[in-house]
Amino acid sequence: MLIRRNLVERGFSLGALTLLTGCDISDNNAVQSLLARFSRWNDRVQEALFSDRRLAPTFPESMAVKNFRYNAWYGPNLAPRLQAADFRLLLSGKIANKKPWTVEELYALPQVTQITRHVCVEGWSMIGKWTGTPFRTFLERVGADTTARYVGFECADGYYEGIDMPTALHPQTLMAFKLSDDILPYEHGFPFKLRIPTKLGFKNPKFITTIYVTDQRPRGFWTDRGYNWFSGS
């Protein structure tokens, strides 16, 4: 079961905040405050929840839509046209061998298939076909550290996000290449975005440029914006 920041966005009025508080609802610091606590409380349960044993549900290839729907910040004529002759994805922090990756490398690795469901925060949900590499695969191809506790992604676009090491060693957690049996369109990544069944829809980032492991929690674009970190089973 997903636990989302409804305490943030739906599940508490500023009514019922200031019931709880005592507090007038004008006192925006106060408010802001016991909303970040509610938040950080968020992510403990449901990094507590976490099990790498734990799978999404999957579905049969009869219910993956065909035409995945397009979300971002901009619109799709403003989606970067990343160039697979020009591209290569930069490694930093706790890894070994930080020699930068071409398109035509990442996409000569082991690949799998997952038929799951993409949910967003904003209350849809779509089921896709995705093919690619499990992360932990490339995780451990490039001497990753997986005792680290996090792992950190820039973007083409100007996004940014972070994951736990449980998470990004999860057995469903893919760097997708394809949807739908089709190189992945520009929209939606090229040439590759991070799938993750486990995580709300904005904790899977798209354009990906540059992958970091550490111990400092990195920031996530959304996060940033009052999203819980976490955002995941």
Ligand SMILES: Nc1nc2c(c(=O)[nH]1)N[C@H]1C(S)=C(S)[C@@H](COP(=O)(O)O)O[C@H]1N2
Given for the second form:
Amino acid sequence: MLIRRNLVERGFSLGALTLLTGCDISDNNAVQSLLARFSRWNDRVQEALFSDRRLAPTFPESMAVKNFRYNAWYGPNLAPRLQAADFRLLLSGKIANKKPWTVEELYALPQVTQITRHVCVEGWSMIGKWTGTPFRTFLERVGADTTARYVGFECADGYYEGIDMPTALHPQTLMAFKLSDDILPYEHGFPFKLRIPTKLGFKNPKFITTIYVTDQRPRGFWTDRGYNWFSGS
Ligand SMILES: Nc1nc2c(c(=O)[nH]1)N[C@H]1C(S)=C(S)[C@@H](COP(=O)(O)O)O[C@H]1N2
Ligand SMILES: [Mo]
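Compare with the form predicted alone: the form predicted together with the ligand:
The next block holds the full complex; its first chain is the one shown before.
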């Protein structure tokens, strides 16, 4: 446990190091490639240590905030406003039934509630209450090949992310339809977002329009900009 903690912390401080040291170090290709190599090694170790039995902490309802903070690389006024009437969730890759899903169909899935902490690398965290269907339930419904290695996401704002299959099947990984008992507001990802309490905030994609199952590791918007791919426990 202690070892895992250290590795995870080292993963985060690697990102912090890159930020802190600024241009000098990032101009240096040798240092850059060493950091990248270390980061990839770190991803492999974290992936190997990941256990689907290890749960993120949950909290009492009284600790959940009502007005959850918004974040994206642009302001809330520019956030996509996906409309229920014409929204279709597209599926591709190693999935048996690729029929697109409407909001009504999604919201008819069985649901659970969880109160967990969202941690953003930008230095804030917040406890929220999310309600939705376990992602595992959805993947089973559509006949996803759960022996494949990854699940990838494409989003309406051009964001993209991916997670390893053990994380996709983790019992706390949700397709969240509600935040604080209300249908997810537009800026938080209506009609749903992926809520993964074992991961940093940037690995929780919003405005998802396509889900695909693949053996090739999907790229991530922030990973392409220097953050660690695994970024979680
Ligand atoms: N499509 C999309 N998803 C995204 C982002 C984004 O910019 N676009 N930002 C990520 C980051 S860095 C954070 S901290 C959370 C913020 O989610 P929230 O607005 O619901 O708090 O969304 C994540 N998912
Ligand atoms: Mo974030």
